[in-house]
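Take a look at this single chain in structure tokens; it is the form predicted alone.
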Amino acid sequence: MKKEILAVENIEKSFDGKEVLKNISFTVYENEFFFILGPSGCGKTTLLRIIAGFTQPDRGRVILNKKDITNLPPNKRNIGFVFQNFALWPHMKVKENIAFGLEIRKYPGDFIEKKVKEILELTKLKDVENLYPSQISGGQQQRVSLARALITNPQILLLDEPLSNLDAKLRDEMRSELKRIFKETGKTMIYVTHDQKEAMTLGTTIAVMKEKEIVQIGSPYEIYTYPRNFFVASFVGDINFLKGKIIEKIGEILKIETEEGLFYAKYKRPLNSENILFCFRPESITNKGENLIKGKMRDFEFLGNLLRLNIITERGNLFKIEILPKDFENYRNGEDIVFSIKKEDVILLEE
């Protein structure tokens, strides 16, 4: 059985008058890597300063380890913070960064040395560890942020959309570090983030925000497969819709009118409506399905790995479709194609 780290009560908070988080409710557990995940304004990294004693809520507890710390102040509650702009001290050393939380601890020098060794080794910075913060890279600083944090030994881990300012093939390698770091800690982390890629890459468990309300909590998994609503959907990565109604079932097949015509689903969970979005993800496509779409190919994207099609049929629609570059040679713009989607992997999602 799974040992349960943190709950997060009922919170809720209000500034001047305008609610930010309304009655938000989660558990996280041991060894777990949970992702905050939501767009800019949602109310995300107010959510984790709630849970780090830096905002106090307007209602709501936060519970650790079966202690309530909703009224602790921050450096009472053993919970570790890694900030967005890294909060580095300029004047200290990489390795005097790290030593600091220990230092102001009063630990004794041997223990903090040897603490300080551990996880320069843990983080790969043993290189560095005698420069300044302006002489290292941004990956550098990056992990510089995470050791300090690390090195007290906190319960759980908060870092607040710590790859936000690093270029596009340093957030791919501190990915990678992150990911190794957690496997060899085993320490439990909650992570905010509006970036999708790196909630679905990173986290054992995310819990999906709009506007002030977490709308969905699940595995990366569950989270793309079986999304609860559009939003979900369409912000855990591509999807392709139209407005369909449920016509007839037939055992645990759907029958669906749509203007591109008639469409079969299975059957996958209850519908509170006939009024549905028939939806499905762009690499859903295949040559064997029992769902035919027919249109032109107007233009397409080149993604490295992937090729992403555009397609328009003759009422209209645009879906994107994406296929393996080897086989591009058999599409051109302009020209009709047909692909099918099989009932399995379609997606219905209440209008």
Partner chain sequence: MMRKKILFFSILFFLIYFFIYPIFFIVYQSFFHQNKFTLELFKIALTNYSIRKSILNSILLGIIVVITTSIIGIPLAFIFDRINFKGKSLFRILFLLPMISSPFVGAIGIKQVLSRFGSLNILLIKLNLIKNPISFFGSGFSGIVILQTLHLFPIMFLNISSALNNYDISVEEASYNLGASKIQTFLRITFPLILPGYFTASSIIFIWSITDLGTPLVFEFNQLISVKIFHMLKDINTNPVGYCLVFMILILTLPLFIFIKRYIEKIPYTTDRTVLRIVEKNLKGKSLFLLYFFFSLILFFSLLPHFSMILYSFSKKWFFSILPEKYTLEYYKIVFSHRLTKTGILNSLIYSSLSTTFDIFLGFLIGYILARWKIRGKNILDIISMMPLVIPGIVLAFGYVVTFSNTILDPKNNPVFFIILSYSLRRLPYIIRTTYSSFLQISENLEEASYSLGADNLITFKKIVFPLVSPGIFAGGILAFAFSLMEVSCSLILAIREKFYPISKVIYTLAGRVTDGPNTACSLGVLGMIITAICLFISTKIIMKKIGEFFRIG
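If the one shown is the form predicted alone, what is the structure of the form predicted together with its partner chain?
Just this one chain is shown here; partners and other molecules are left out.
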């Protein structure tokens, strides 16, 4: 049985009459790297600020280690927070920024020194400890804000889009840094982002948000393979879709009628309607088998490891597929490109 660290129950919040969070509930377990993923403006930062105590919810509760902390001020919560803009105090040196939390807790000086040393080591900041925030690089500032939040050993660490202020290369670097620090400290973390790549590569659990609500919670694999609706499906990756209708059910196999002909799918999730979207990911195709689709290649993008083709059918439907460059010839059939989608790789979504 996994240990519950944080639970959010039925949180609702409005600003000036505009609802930003609606009936938000979820549980975060020990050692989880919990992601809240959603487009900008969906309320995810507000949710994080409610957990940290900077904002009060209109309704609902926040439970930390089985204790209701909804009305506890932020400074009594022992929840770490890494800000999007880092929020480093410009008048304090790196090491003073980091030591702050321990000084507040009135630890003895030598203990603080030892702890700061440890955390500087962990975050690789030894060289800049005596500099001011304005004198160090963006990546280093990011580490300082992480170190500052980690040093008090908070029960849970909240990160608000921590990588969005870094350039692309640094972002990749910091992503693996974060993964390492997460592994080494074993800290439970909640991470808010709009970047599906961050969520997919780092997260153990992802909660996808859309306009003030959580749409789906699951592991990255679940979210990607069994999205609950089209929003989730398209938010976590590219997807092709075709309108269709279930006309027959033979055991586990569904027979679907679409513009492009009859298709078969093996899909475990229950569906409430027979009007559905027949979907598949660009990479989950083969060159022969069932569910064949034929079309002309409109154009292509060379991605290095993969070749992405945009295929247009006679009826004018457009599909993106991704194949290995060396396999290209296998998909050609004269002027046309032909590909197949395995029954198991089909994703069916309600319209």
